[in-house]
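A lone chain, given as C-alpha cells: the form predicted alone.
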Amino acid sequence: MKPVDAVIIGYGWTGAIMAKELTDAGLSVLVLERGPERDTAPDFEYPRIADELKYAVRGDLWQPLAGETVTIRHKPGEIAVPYRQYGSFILGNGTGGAGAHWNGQQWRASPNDLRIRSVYEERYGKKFIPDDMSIQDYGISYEELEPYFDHFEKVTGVAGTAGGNPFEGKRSNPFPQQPMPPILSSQLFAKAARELGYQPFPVPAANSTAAYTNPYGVRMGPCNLCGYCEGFGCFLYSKAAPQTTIIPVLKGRSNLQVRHNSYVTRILLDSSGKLATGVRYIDANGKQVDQPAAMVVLASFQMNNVRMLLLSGIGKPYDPVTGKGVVGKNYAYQMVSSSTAFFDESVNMNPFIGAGAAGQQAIDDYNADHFDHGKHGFVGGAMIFAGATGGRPIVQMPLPPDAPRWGSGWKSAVRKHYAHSSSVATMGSVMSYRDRYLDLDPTYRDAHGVPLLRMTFDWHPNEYKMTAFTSARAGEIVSAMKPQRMSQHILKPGDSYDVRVYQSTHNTGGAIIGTNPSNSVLNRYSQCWDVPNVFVFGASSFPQNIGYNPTGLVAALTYFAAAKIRSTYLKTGGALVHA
C-alpha cells in the first residue's frame, strides 16, 4: 500500500476532529472505520429513522456483538463471560461512532475534576482517599483546556446560559446559542429546586435551538423536540454529530481517504518496538492489508483503544497484583440513579416532547468537589438533572414498581401514568481502583480469531455512599414537585454491577493521561510515552470518571493535543514531553 502521513483508526468525534486538523496541516490522511458509511441522508431520513424497535431496541447503529464484544467479570480470579446482549452500555459503529446516536449533553469538566487527587488531599488530607483508590491528576489545567472547550462548543452549536451553573469554570465566551425553553417536567424540577435553595440552569445542549452556522461553515437546523436522540441519528441536522458538524467540510479533500468496513487488528511497530510503522487491518473483502504510515492516531471507542494497545504490544500491561504496568489501568464507569414522580391526571406532561438535552434543567451543587465532602466520607459526586428525552412506546413508559408487567393490568397502568409522570436522574462519578481494570481475555476471541478485551469491574463502597447521598437530594426535589407518589431506583451495598441494566455509555480509562510513564500510557498531549508517533484520543484517557457526559472533555483534550501536534510535533517529531 502507498504510505500515508497519518492513519486514523475510527471515524467518530475524535477521528473526525483529527482528520480535519491533520488535513488542514497538509498531511495525507487515511481513516479506517470498522463500520459502514452513514450520513444524515439517506441513512437517518424521516420517517424511517423513527423506528424504536430497529434502532433503540435492536441497535441498528451499534456494534454487532456477534462478531466482537467484551468479556466481563466482577473481580480478579473469576471467569469472564462475553457481553452478548446490549444493556449496560452501547458500542458505536460506523461513521460518527457513538457520536451519531448520543443524546447531546455537552458539559465542560469541573476545574477540580482535572486535579482531583491534589484537591482532595489539600482540602481533606491524604488519609481521606482510600488506599485502593488509584485516582490521579491529569497534569493539564482547566485554564489550558478552556479555549478548546470553547471551540468545540462553537463547532457543535451548544445552547446554554453562561453563568447559569455557578460551579462551572471561567469561560471566555458565552454559549453560541440560547437554550431551549424548559419543557414541563423541567419547569416543575426547576421550581422545586429553587424552593429548596438551589440554582437550576439549562443543561448545555448540543441540540441546536435555531438555525446555526458553525466556524467550519456547516449549517444546523433547529431541534423540534421529536424525542428521537439517544439511539438514533438526527434527521433534522439539529443534534451535533460528526456528520452534522465536521465531516461535511472534509468531503472531497484530495489529501483524505476514508475506508469503511476496515477492521484494524494491530498497530505495526519496527524492530525496536519504539516506532509505529503503520497498521494491519482486514478490509471489506476479508483481505488482510498492511498500511504504512508515519503517524498512527487511535481514535476509536474507549474499549477498543485499550484493546488495540494491548494487541499491539504498546506500553506495559497493567498488573493488579503488583500495581505496575499502565495499559488497562483505571477502568471506571458511572453510577446513575432515577427518581420518578407520578402525578394525577390534571398534570399533562406530553412526554413525547423531548430531546437528548434541549429543554432540560440541572443542578450541579453535589458534583465534583462543589460541596464539603468532609462529613460525608466519599470522593466524587453527581450532577442532578430533569427533562424528557422522549416518550417512545417500547422503553420510555415509566411505571410504579408495583404495577403489573403484562396483560390488562399493565395496560391500565400505562394508561394511567404515561402522560402524567416525569423523572429526575443523577449522573454520578466513579473513581478508579487498583482492582478495576482491562486486559485481554485468555479464552474468548472475535470472529477473526483476535483476543477479546476483558473487563474486571464492580462497584466500591465509595460509590454506594455517593449515590445514596446525591439520590437523597434528588428525592427531596422530586418530593417538592408534589407528585401523588414517587419511586426511586438506587444501587445499594450488595448490588453488583449488572450488565443487563443500562447505566450510561460513559466508559473511561485504560489508556490514561498522566505526568510520567510510570503512572500513565499518555503524556499531556495524548501521545504514547513508549511509542511517540502513536496518539490516542477518547475517554480511555480519563484517569477516573466524572459526573458529566464525557464528550466535551474528550473533544477539548483532542483539540489541545492537535494544536501541539501542528505547532511542534509536525516540525520536530519525537516526544512532546520528556520523561
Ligand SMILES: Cc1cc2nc3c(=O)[nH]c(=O)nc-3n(C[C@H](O)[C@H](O)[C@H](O)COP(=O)(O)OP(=O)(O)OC[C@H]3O[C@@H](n4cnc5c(N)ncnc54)[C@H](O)[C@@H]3O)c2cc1C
Given for the second form:
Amino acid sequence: MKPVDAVIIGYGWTGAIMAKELTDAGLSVLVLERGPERDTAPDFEYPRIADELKYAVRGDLWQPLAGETVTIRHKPGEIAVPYRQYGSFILGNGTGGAGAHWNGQQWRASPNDLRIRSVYEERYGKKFIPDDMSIQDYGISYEELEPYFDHFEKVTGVAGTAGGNPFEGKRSNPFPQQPMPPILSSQLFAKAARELGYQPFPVPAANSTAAYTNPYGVRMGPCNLCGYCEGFGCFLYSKAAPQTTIIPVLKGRSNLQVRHNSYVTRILLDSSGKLATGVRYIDANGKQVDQPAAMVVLASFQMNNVRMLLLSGIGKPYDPVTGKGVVGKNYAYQMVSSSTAFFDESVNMNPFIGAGAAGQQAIDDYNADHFDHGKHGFVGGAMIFAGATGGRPIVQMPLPPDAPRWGSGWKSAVRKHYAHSSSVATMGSVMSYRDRYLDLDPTYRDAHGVPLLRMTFDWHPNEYKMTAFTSARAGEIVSAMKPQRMSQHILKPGDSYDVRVYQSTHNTGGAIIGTNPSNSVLNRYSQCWDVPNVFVFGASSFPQNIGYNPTGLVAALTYFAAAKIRSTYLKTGGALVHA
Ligand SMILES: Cc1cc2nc3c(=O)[nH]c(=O)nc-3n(C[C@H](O)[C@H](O)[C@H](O)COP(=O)(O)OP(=O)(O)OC[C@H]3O[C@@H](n4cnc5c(N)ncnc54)[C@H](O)[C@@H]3O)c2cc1C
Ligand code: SF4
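Moving from the form predicted alone, what structure would you give for the form predicted together with the ligand?
In what comes next, the whole complex appears, and the chain from above leads the way.
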C-alpha cells in the first residue's frame, strides 16, 4: 500500500473534523471507516427514513452487534457478558458515525467542569471528594477552548440565545442562529420554571432554524420538527451531521481517500514501540491490509478508541488493584431521570411535533458547580430539560406506571394519554472511580477473532445522591405545570446499572487527557504520551462525565488539538508537551 501522511480511523464527527483540518493543511489523508457510505440522498430520503421499526428499533444505522460488541459486568470478579441487543447506549456505524443519528443538543462544558478537582477542593475542602473518586482536571481552560466551541457552533449552525443560560462560560459571539420557538411541552416547562424563580432558556440546538450557510459554504435547511431525529438521519439537511456540514467540502479533494467497510484491528508500531507506522485493517473483501502512515488519528468513538489502544499495545493498561496504568482508566457514564406529566384532554401536546433539540427548554441551576454542594454532600449535577423528540408509535408513548402493558386496557391508556403527556428529563454527570474501567475481555472475541472490550461499571452512592436531588427539583417543576398526575423514573440505591434500558450514548473516559503520563493517556493536544504520532479524539478523553451532552466538548477538544497540530506538530513532529 502506498504510504499516506495521515490515516484516520472512523468517519464520524471527530474523523470528519480531522479529515478537513489535515487536508486543508495539505496532507495526504486516508480515512478508514468500518461501516458503509451514507449520505442524506439517497440513504435518509423521505418517506423511507420515517420507519421507526427499521431505524429506532432494529437500528439499521447502528453498529451491528453480532459482529462486534462490548462485554459488560458490574464489578471486578464477575464474568462479563456481551451486549447483544441495543439498550443502554447506541454505537454509530458508517459515514457520520453516531453523529448521523444523534439529536443535536450542542452544549459547551461549564468552565468548572474542566477543573473539577481544583474547584471542589478549593470550595469544599479536599475531604469532600471521596477517596475512591478519581476525578481530575483537564489541564485545559475554558478560555483556551472557547474559540473552538464557537467555531463548532458556526460549523453546525447552532440555534440558541446568548446569555440565556446564566451559568454558561463567557462567549465571544452569539449563537449563529436564533432558537426555534418552544413547543408546547417546553412552554409549559418554561412557565413553571419561571414561576419557581429559575431562568429557563432554549437548549442549544444543532437542528437548523432557518436556511443557513456554515463557514465552509455548506448549506442547511430549516428543521420542520418532523419527530424523526433521534436514531434517524435527517432528510431535510437540517440536523447538523458530518454529512450535512463538513463532508460535502471534502468530496473531490485529491489529497483525501475514504475507504468504507474497512475495519481497523490495530495500530502498527515500530520495534521501539514508540512510533506508529500505520494501521492494519480488514477490507470490504475480508482481506487483511497493512496501510503505512506517518501519523495515525484515532477517531472511532469512545469505546472503540480505548479498545484500539489496548489491542495495539499503546500506553500501559490500567490495573484497578494497584491503581497503576492509564489505558481504560476513568470510564464514566451519565445518570438520567425522567418526570412525566399527564394532563387532562384539554391540554393537547401534539406529541408528533418534535426534534432532537429544537424547541426544547432547559435550566442549568443544578449542574456542574452552579450551586452550593456543601450541604448536599455529592459531586456533580444535572441539566434539566423539556421538549419532545417526537411521538412515534412504537417507543414514544409515555404511560403512567400502573397502566396495563398490553391488550384493550393498554389501548385505552394510550388513547387517554398519548396526546396529553410531556416529560422533563435530567442529564446527570457521573464521576470516575478506581473500580470503574475498561479492559480487554479474556473470553469473548469479535467476528474476526479479535478480543472485545470489557466494561466494568455500576453506579456509586455519589450519583444516587446527585439524581435524588436534581430529580426532586425536576419533579417540583413538573408539579408546577399542574398536571392531573405525574410519574417519575429515578434510580435509587440498590438499582444496578441496567444495560437493557436506553440512557444515553454519552460514554466517557478510558483514554483520558491529563497533565502527565502517570495520570493520563493523552496530553492536552490529544496526543498519546507514549506514541506521539498517534492522536485520539472523542469522549474517551474526558477524565469524568459532565451533566451535558458531550459532542460540543468533544469537537472543541478536537479543533483545539488540530490547531496545534497544524501550527507546530506538522513542522516539528514529536511530543507537543514534555512531561
Ligand atoms: C441516539 C443518539 C443521540 C445523541 N444525541 C446527542 C446530542 O443531542 N448531543 C450530543 O452532544 N451528543 C449526542 N450523541 C452523542 C454523539 O453522537 C457522539 O458524541 C458523537 O457522535 C461522537 O463523535 P465521535 O467522532 O467520537 O464518534 P462517532 O461519531 O460515533 O464516529 C466514530 C466512527 O468510527 C467508526 N469506527 C469505529 N471503530 C472502527 C474501526 N475499528 N475501524 C474503522 N472505523 C471504525 C464508526 O463506525 C463510526 O462511524 C448522541 C448519540 C446517539 C447514539
Ligand atoms: S426533527 Fe428536524 S433536524 Fe430532526 S430529523 Fe426532523 S427535520 Fe431533521
